[in-house]
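To begin, one chain is listed below as structure tokens, in the form predicted on its own.
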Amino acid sequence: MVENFHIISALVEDRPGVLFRVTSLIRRRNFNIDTITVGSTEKEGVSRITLTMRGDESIVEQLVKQLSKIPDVIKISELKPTESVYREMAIIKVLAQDSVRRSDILNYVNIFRGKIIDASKDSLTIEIVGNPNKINAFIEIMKGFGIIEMAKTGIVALQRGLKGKIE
């Protein structure tokens, strides 16, 4: 059995309790979600849930079938990484108490195309957006400087081209 990384995208009615129904179904089936994000779409009244998980193809197929049975789910699909674009964001507050340390951090922020979004006498707060591997590599480097706080989103994703359009 080969476990792979999967991105599932579900278009749902924007109503109270929909996210609860989706996550309850996933919990009842004992699937493990790595990340989950929810946000509005270009169509009023429709939200997009993007979740990531690891598992073999049969688990993903079973999950997609189960989720499609929820009346509030309009459309559900698995996004293949080669056929979609996906990003994650992290905000990281790092110790930066002297000019040498600040300069080193700024160099890494530039290399990773991040952005300083706040600065204080003793810290820098950095925003970084990219694929999960990039984000994780940046976090590993920042650990060496001393991460004070961190907030990381789950993945948001869309299929490339005209696929996935809400009709």
Second form
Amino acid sequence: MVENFHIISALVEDRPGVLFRVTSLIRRRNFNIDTITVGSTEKEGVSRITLTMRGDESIVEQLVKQLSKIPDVIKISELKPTESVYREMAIIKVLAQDSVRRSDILNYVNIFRGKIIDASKDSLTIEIVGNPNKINAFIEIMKGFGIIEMAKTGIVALQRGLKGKIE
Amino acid sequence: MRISGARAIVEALRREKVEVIFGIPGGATIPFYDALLDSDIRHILARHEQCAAHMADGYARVKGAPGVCSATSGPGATNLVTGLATAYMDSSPVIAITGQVPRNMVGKDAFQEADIVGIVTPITKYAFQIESASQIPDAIRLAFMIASTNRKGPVLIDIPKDVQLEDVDFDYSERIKLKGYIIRTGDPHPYSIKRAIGLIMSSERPIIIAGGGVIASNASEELIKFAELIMAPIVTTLMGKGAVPEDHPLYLGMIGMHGRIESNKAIEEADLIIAIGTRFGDRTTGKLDEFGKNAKIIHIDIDPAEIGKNVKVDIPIVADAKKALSTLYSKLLEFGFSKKDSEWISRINYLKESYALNYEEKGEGLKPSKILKILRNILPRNAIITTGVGQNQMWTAIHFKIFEPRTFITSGGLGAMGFGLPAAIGAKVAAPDRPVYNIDGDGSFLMTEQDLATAVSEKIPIVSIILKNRALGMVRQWQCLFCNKRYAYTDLGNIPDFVKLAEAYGAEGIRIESYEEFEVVVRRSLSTEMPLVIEVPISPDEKVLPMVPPGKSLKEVIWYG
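Condition change, the form predicted on its own to the form predicted together with its partner chain:
Okay, now the whole complex, with that chain kicking things off.
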């Protein structure tokens, strides 16, 4: 992964307006984030926001401190990439009109452990899950075949081991 | 107790010991206002919601407890924005209660609908909309808790009209908590105290920067004891003015863009800066790379996000100023710290003498500095001063000595013109027995002048001193110094006769032409029973000096215009 890559994970109360408060703060403080995802957790009423950004330590520290001040943010921490599992998913629709190209694409999909989730006469739609490096590498290859459309989820992440459980 | 949502709001406010609300009613708050009529809470009818918010802010800063303002939905609520942003930037506990269109119309662009929660989220500590009357007690309890704990700040509660009409079983015991909001004890971490003590004991030339946080935490006494123990001169930020009596021997003056030369110089020469309750705003530090580069920095602040935000510090102490200072004091004594010899203090005293503000107060026209000195001589030490924003504000900061905390009320962070008059009204309501003077400029005064009507109707005898230069003076000063005297639209042109204006509102207005007249009027104003406006003509070429040009370091000061 690129240098200065940071994953920030925030447990927040599942209430209307919380995501807005978080994104509003990010905009106001001029933080530049790469991805942001939100979803439920094992605990009712608690959601997890995962965001990723590039920047030096002081910017990350400031982002974490500022986000901590939002009363709906229950807990926030930076997840060290080396001590965490993190995944992103992409759905990529590629041009695949002749059989040679199709089989080439299938080979790559196998190598990257992707999945074909839809096919048409002229295209293949691939689902690929993994860390952002892997996905980016795959996208680079697919560019050569012609990407028609693409959607990415942004990163979700958890710390390894027992740490980080919601109290 | 089963009551309407509207009554529940009033009951909750009563439980929070609210004595006064500043506001303007409207369609969406009619039920609330109807319930308010039966309560013993005083309501002060503002003439503009921005003023209602500034009044609540002025009240809060003087009282040291939350001030409450109220507005209807839509335009009423949006008018609060400047007032809330001001309170936010200066960490003032203001509670805003706004009406909202009925729930079934929310999101439909109904008449007088505005997403006020969305609008104010970036400029409040917290803002939320209530979805049912059953939430009202908890919401109000949480709003007061959030506004007045940790780093203080404004909170807005938006209440749809139909929710005010719905019934609720009123229960004010603590039922829900915000898991993410922890009230800090404010106790400093022993390890950071230990490290700080080490630095203090080894420093030769310590200096203390007192910010607004010292006043917010009522830490003046602790600050003085601490400073006297380590023999450190004290400088303040604009917001910290009043943290120590300005005639204290260790007090040096304000620092920053319009700080005193000796204060800024002392910062340069210090080997240890102990900054307390300040966010190191750009007006305070000047060019950041140059700020305090010869010194180690200890930063005490209740808000951990302030530490390291603007200035890199050596020792962070996340703590309440009062607790941190008393802990440092007792630990120093415990470690057998004794006063250092006064070489540094001699140097400070030398700087003080060399750079004393010996203004040339002769020459044409009335000088703002002299006007302010005359005023200071007449007013009692506990008089409360509010200011507008601009030259009037900075002249006051430089030339008007403040002796007690919570007696200098100004819009520091946002710099909202028009703050002075409504803040004075709020201040006077908080401290009816003390003289309250608004020192203003004509440009600033004209932004909220309509609320003279409020002061007259409510018989709130505040005095406004308008330093009338017929210009947007501070901008004009910048145009003079940095734009080669190209005065782009800073000449106010036609301004009203402030004497007649005051009289039109039923207040008293006086124009003075000499220092002697001014003195007579001010002496008389101490016993005024009605709002008074004193017009003081000054030249538009009067400048606020010293000045550190924007983006420059504190030593690159402009001294004589």
